[in-house]
Structure formats: structure tokens, C-alpha cells
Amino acid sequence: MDRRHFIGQSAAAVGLLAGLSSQTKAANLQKAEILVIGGGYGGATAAKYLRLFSKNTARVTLIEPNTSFISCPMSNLVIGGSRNLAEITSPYDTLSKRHGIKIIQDSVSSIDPDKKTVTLASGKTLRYDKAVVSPGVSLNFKSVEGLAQANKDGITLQAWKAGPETVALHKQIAAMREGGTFAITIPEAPYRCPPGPYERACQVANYLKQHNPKGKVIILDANQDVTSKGALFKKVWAEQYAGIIEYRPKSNVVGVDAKTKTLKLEVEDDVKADVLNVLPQMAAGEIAIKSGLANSNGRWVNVNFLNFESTARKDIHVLGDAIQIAPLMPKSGHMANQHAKVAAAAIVAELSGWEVNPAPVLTNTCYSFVNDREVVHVASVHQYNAAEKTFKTVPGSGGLSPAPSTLEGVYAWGWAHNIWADSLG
């Protein structure tokens, strides 16, 4: 797909660029502050498009306490050791130079809805007229008992959240013991990236069935079955690394004993394994639950899906992995992407006085690699059901992969480098 493709794709984008053929009131949205929370997929993505939608004139402020973007999506590849960090890694200073964004490098320590203020860890104190949040996730190291002190100590690794923690566990699945157990821990459903996980094991298994042809690899999943593409990886481990993978479904992770290793199960007994790689239960990102916008079971946040303005507060909008998802819509970097430009659209509609898009419509890609080289996908497109007021998914559209290629790893590189130049170039 290339990036004429891409972005061309997105409704919100097709529907706004008709209204920018006319006269702009732009009174209203050239006197506004708006501030973007977060520099990811959906925060990115939405600081360059609310300055394209407004043609430049929308006052926008990036903040983002990172250097860089580091794409989760692609990551597992450096934990299975055939990319590095760098490969991954894209600079925001694009963002500043040729769209005219402000960026702070900086963290959000609160949220003031009725003041609509943002106060950074540095104390500066910060006006907003339209906020767009996109804290991604937070893991709930809690949930599993001993995880929290054990990640902290490193005996337990997440590299979730792509950045130093996937390098570590890249080395410690290197540096294991000839015949060794990696262990991964799959959370009960929903969380970031579903096929994520599975993905993760098929790199770690071609890792080791390179470098480590006795070494095991054990996925211990809360959920009744694989969550995501789970014929296709069903037939890849049978295939590629039958006597490597072993699948255990309905197997919910409740404890970690650090000293010897050992995950504790709900129900089964215990397994114990060389490298731990546990995913706790996750929820939006902190700043999310902190300023009061989880309110769907404290965990996720509720939104307009015209807008993406969350139904707690005014003026804010919530993006990306961190709201309560519509039926079959996926927590990944693509949708991401495809909520901020939405959202962008309708803030700039807001504030010149526009009708808002009444039928927007977006899309998913996702592709995971199952050794270094292939591939397999699975795309959907969703569109605003008016009645429902959510979004569902378009009947025919879409599909899997009938089988890993080589073909879909090029695909796949396409992909990543098309939407890292689409959010951040």
C-alpha cells in the first residue's frame, strides 16, 4: 500500500478535504489552544492532522515525555532478534518542523476538566480549549501477585510498551540456558494488539530454533482460545515449531514466585520457566483513570464515536487503546491512527462551525510475523452505525491471510513505513 493509498483510505480525511474547498470561519478555531496528550499512533497522528485539517492555522502543542516514537507494532522483531530498536524508531522533530506543531517534551500529572488546565510533572500549568488524550495502555502489574516487585527487579519483563525493556528481553532469551523455557502470559481479552502475543512466541520460537533447537516455548492464555488469526497461527506452530510451542488456553496467570521462577495458575499447577514474559491485565494509561474519564468499569474510557470526545468531560478526546472499544474493533496502532484523524476532523468542524462528519468510517490492518521473513494479516473496515451510535463492521469487508508468505512480509514493511510517514512525517 503506498501512502497516497493510506491516507486515502480514511473517511474522516475524504470528508473534511471537501469542506476545506470553501471559505474557513476560522475565527474560533485560530484562537484556540489545543493540546495533544501523548505522542503515539493516535497522538501523533492527530497533532499533524488537526494542523492539515485547519490548513495550518490551529494552534496545536505536542506533549510527549519521549525523544522519539518507538512503533510497538514491528517490535516483536527485536525480541526475536532479527531487527534492532533503531529499525523501529521515528523522530518527532518532523512534527515541529514542517507542520508547525509546539511539542514539549514532558509528562501530563493532571487533568483540570472544569479549569480545562493541564499541569506537566515539570509544574508549568497549561490552558486548553480542545485536550485529545491518547495515553495508550497501563498495566495492572497488580493483578498478578509478586509481579510488580519481580518487574521491578527484572526477573519479569512486559516489553509492552516498545523501549528498553524489549532490548532486555531480547537479551535475556538469548543469554537462556541451552534447553531452556521461555514463558508468555496472555490476559483475559480485551488488550493491546490481540495477535501481539502469539506473534511474540512465533519469534521467540524461530529464535530458538535457530540458536537454541532444544529450547521451549509455553503461551499461558487467560482466554478460551487464541484471540486473533488463530487458525493461522494454530497451523504455523504445528508446521514450524511442533516440539517448540506448547499452547495452554484458559490458563490465567494469578502469581509470581521471582526466586524460583514459578507462575501460578488459577487452576493448574504451576509452571516454571527460564525467562518470564508476563502481560498483567491492562487499562487506559494513567492520566486516563486519573483525571476521571475511565468510566467504563474504572478500566476504559466511554466516547462519542463521531467526535471521540469522551462522555465524562467536554472537550476532551480520547483516542486510541485507551477507550472502550466498538463490537470487533481491534486495540491496535493502525485504528489508532484512524480514530485521530476523526477526531481531528471533527475538532476543526467544531471550532469553524461545520457540520461534523455524521458517517465516518475506518479501517484496520494488522499484520504479524511468524518467523523473520512471513507474514499473515487480517483487515476489517468499520462504519458508523447512526442508530447503535458505534461503530460496526462492514459486512465482506476485510479478511485473513490463507497463509503465511513471504510477499506479506514486504507488505508488512510497507505498511509500517507508510503509517510511521503518515503520523509522523
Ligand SMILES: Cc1cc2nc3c(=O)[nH]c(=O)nc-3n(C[C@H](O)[C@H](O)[C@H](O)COP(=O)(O)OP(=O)(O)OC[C@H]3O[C@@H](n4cnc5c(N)ncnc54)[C@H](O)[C@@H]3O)c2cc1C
Contents of the next structure:
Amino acid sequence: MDRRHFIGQSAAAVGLLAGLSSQTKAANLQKAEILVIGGGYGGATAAKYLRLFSKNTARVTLIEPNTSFISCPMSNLVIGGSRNLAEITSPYDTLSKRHGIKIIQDSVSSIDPDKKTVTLASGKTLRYDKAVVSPGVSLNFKSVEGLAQANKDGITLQAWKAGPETVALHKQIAAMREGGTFAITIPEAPYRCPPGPYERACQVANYLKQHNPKGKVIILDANQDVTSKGALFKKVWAEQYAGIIEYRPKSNVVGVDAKTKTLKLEVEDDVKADVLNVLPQMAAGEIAIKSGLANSNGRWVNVNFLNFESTARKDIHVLGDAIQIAPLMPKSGHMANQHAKVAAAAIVAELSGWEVNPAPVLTNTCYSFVNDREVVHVASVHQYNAAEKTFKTVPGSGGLSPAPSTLEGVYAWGWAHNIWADSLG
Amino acid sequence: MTETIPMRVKYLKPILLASTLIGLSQWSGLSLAQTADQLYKRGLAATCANCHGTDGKGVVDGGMPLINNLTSQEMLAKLKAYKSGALEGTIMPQLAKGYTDEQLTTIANQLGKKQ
Ligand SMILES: Cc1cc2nc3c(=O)[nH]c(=O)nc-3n(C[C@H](O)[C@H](O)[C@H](O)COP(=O)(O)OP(=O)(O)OC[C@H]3O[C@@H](n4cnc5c(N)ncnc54)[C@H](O)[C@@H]3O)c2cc1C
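Just the form predicted on its own so far, so send over the form predicted in complex with the ligand.
Time for the whole complex; same chain goes first.
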């Protein structure tokens, strides 16, 4: 129903009808099957807030293959050896125990948007009225020649999805020969977590400084320059990691020779290293692409920013890293959590027969550790702009840290504990 | 975004009217109207939850300053001081500047301790 048109009618009739339609729609909220696909920063938050915002009346099922949640934020500290995987792992069962969310440990192998069903890897088919899809990113190993096999063989690692590879990469760095080189490659933006690779370079350099002082870190960045917190990172590299970190912009890696551990660049000479962390081009999580949702260059999902509904398919709401971003919107866990709350409120409103909030707000804060204690941040506030149908940052708001500090190091862990509790607790 | 506020008011009015026409059942127009508006307010306050906890209840000893010891009045005063630059901080002065005064008031009313 076109609500705005509807509002334009005579007051009494509108009042009566609005009341009645709300009555039936409110019942819809309790009847609707809401499936959330993916229990990462976006999906877990959406599942929890669908329950909170519906006053625990919505029926919410979360489908996630992993037995527990492992955070990408803070995972660079595990690679740098100052933290361990257990410290960044949270259980999923609080979502069922505390919030009444049904959790299915499985992965979705296909979505049929016409029949409104999803099929699980186990073969089971589930019906939905509303689907929330937050599958994160997929890594396009084919974008670098030889990478798929090298990664399969464990010769190169991505560790861009936190988990076993996070630990494996730390072990490779710890086992590196004296004076060896660690190389990290960064694809052209957009990719998951703009400052993440630079933070990782700092963590590895911090480890080497203590355990392998002649060791080196080379950053091969396909971008023109550091994509986030540039001046801050460069200052840290010059002051804390002089002679350890070498930064090479406009260095697009196109191939890997696994035998000789050599990276082939598009223009420059080959680079040999002892430990290779190759991050290929990224796109929306596979299920979003397979289901025909990735209508932005076949890579990302365009959404209506008022409710995060896919513009390709009705009643499928897509969140987090998988979407085509609004201007200056990063692909971050903080942002995915914020998308989830806007989407959850919109779904509750729609199923209740209310207009969705016409003025949603999103924030982003992102902390990067430059060693094991000092941190720099970037922050932004994004208000919905009705005329342009997108989110825009507010002029004069947001910004960066003036310099790394241990106070922000404390806040960074505070942020992690709170966002984990807000999304999963 | 300020231009969207009147839209909301425009929308809520007919529903308020509906309540007087339909009468107060469990799902009366009145309770729906309040809940729709409440939902928007909860949604706005939830933008703070990533750092300060769900419904303003932060992780105790987690490292982030706790805010649920503040009254709504104290919280609003603090938020406005961050916004004006009178109060220094790391991230909060930058974030507070992104919200309208009306939004800060809503947040303080939602998350602050009621006196
Ligand atoms: C090293 C690193 C550091 C980072 N640091 C920060 C930081 O400090 N701050 C910050 O805000 N962000 C940070 N990020 C970014 C953050 O991790 C992502 O932006 C965030 O995880 C995106 O959330 P999401 O819900 O889109 O995806 P994810 O969190 O990746 O969740 C996707 C989930 O979907 C599941 N899934 C996928 N396909 C299916 C399927 N077919 N069926 C069922 N389930 C499926 C996956 O198992 C996964 O659990 C960092 C990332 C990295 C790699």
C-alpha cells in the first residue's frame, strides 16, 4: 500500500483505516518467518535487534555454519602475537538462550526469491517472509594468478576471515628465518576494512621488532596511497618502524609463484618474500552473488538505505560488507552492526504496518592498533538524506585521532567488548 | 535530515485520530502510535550501543566509560558540551557534532537514568 498517498485522504477515513490495517499488520509481525543468513557483525546484530525492537514477538531464525563467532576486529593482534584467538571468540548460544532466537548451524546453499525459500547445505528447505542476508565478503582468488592453489596449499594465507588462518599466519611469522621478509598485498578499494591491512603491517612489524629485529615488512598496495588514516600510519611507520616497514603504493599484484614465494606485479619488478599474505579482490559473500543480489557490477548489492532491502529482490534485506556502500561509508563491523539496527527497525515497522523511520542515522568508529598498546581512530556520523536517497556524513563531524595513544588503546578494547555484547550478548 | 521530522509528525497524527475512532483495544491506534515513535527513538539510541552497550548498559570494567549512571539531564548536558567543543574527548566530540540537538535530546531521554 502506498502509505503517503493513503495519508492524503480525509482525516476520519484515514484514521479508521490506518488503525484497522495496523491491527492486521501487527498480527503479521508475530506470524512472519524472518530468516537471518550469516551470524557475523551484521547478521547477529539484526537477529538480536529484531527481537528487541519487536518486544520479543518476531519469529527469528539465524543460520550460521560456524559454532562460535570469531572477530575480525582485534584479529590482527593475534597475528602480531599479543593476543590469542580465545580472547576474540564469542559463543552464539546467548542469542538463543537470552533472546529466543532459533539458531540453525548450517549454511545456505541457495535462495529462491520467487518462492521465498532458502535451501540449506543439509538439503532442508525453509520458507521466509523476510530474509536478512549478511554473508560478509567473498575473496576472489582468481584475481591473482596462482593464488587459489597457493592458498589451498597454505603457502599464502589470507586470514581476512578470522579463524584458523589467523593462527596459522602468526605461526608462519614466528617461524620466519632471521632477517626474513613478510609481504602483505592490498587489493584496490573497496575491500573489507580499509585500515585493516595497515594495522596488520604494524602488528607484524611490532612482533618482528621484538623477536626478529632484522626482519622486514613490505606493503604492496594496489591503491594510489594509504586508503585510511594515511598520515597517522605513515608517521608511525617513520617513527616506530623505520627500517622495518616499507610501503609501496600503486603496486598491483597479479600473480604468485608458490614454489619460489614470488609475487608478480603488474608494472614493477617481482618481489620475493618469506611469508606471503595475499589479499585478493573482494566481492559480496558468495550466496549474495549466487542469488542474483549483487546488482552493482556483479560485485556488491545495491540496497534501499531506508530499510536495507535489496533493490534486486523484494523482502531480502542485505547488510554489512556485502552492500554497495554510500559515500564515505566503510566496510566495517561497526557499520554492519549499525546497518542491522536500521534494517531491524524497518522490518518491525513494515510488518506492523507503520511507515519506516524516514530519518535513520548511522555512526562508524574504527580503532587501529599501531603496536600492542597504542591506537588511532577514525569516526563518522551518517545521516539519511531523503533528497539523494543515501547516507551522507555530516560536515564538521567525525575525524581522526591527533596521534596514537594508550588511552585509545583502552577504548579500543572497550569498544570490542561492547560491540561483541551488543551483537551477540 | 531535519526536513524529515515534520513528515513523521504528519504521519502520526492520523493514527492518533484513529485511536479515538476505534477505541482502546490491545492494539489500539494510540498504543501503536506510541510504539512507532518509540521504535524510531530506540533505533536512534541504538546507534550508541556499539560502544556503550545495549540500551546504554555497557560492559562493566570493559574499558569503555559507562554512561548508565547519568541522568537524562546530565547526559544531554554532556552531549551538548561535546558538540560545542566545551568538553574535550577522543571520539565523542567528533560524533556529537554529527547529531542534531533534537536527536541528542532523544538519545539522552532514551538512555539516561530517569529521575
Ligand atoms: C583484519 C581485520 C580487522 C578489522 N578491524 C575492524 C575494526 O577494528 N573495526 C571494525 O568495525 N571492523 C573491522 N573489520 C571489518 C569487519 O570484520 C567487517 O566489516 C564485518 O565483519 C562485516 O560484517 P558482516 O556481517 O558483513 O560479515 P561477517 O562479520 O564476515 O559475517 C558473515 C557471516 O556470514 C556467514 N555466512 C556466509 N555465507 C553464508 C551462507 N551461505 N549461509 C550462512 N551463513 C553464511 C559467515 O560464516 C559469517 O559468520 C576488520 C576486518 C579485518 C579482516
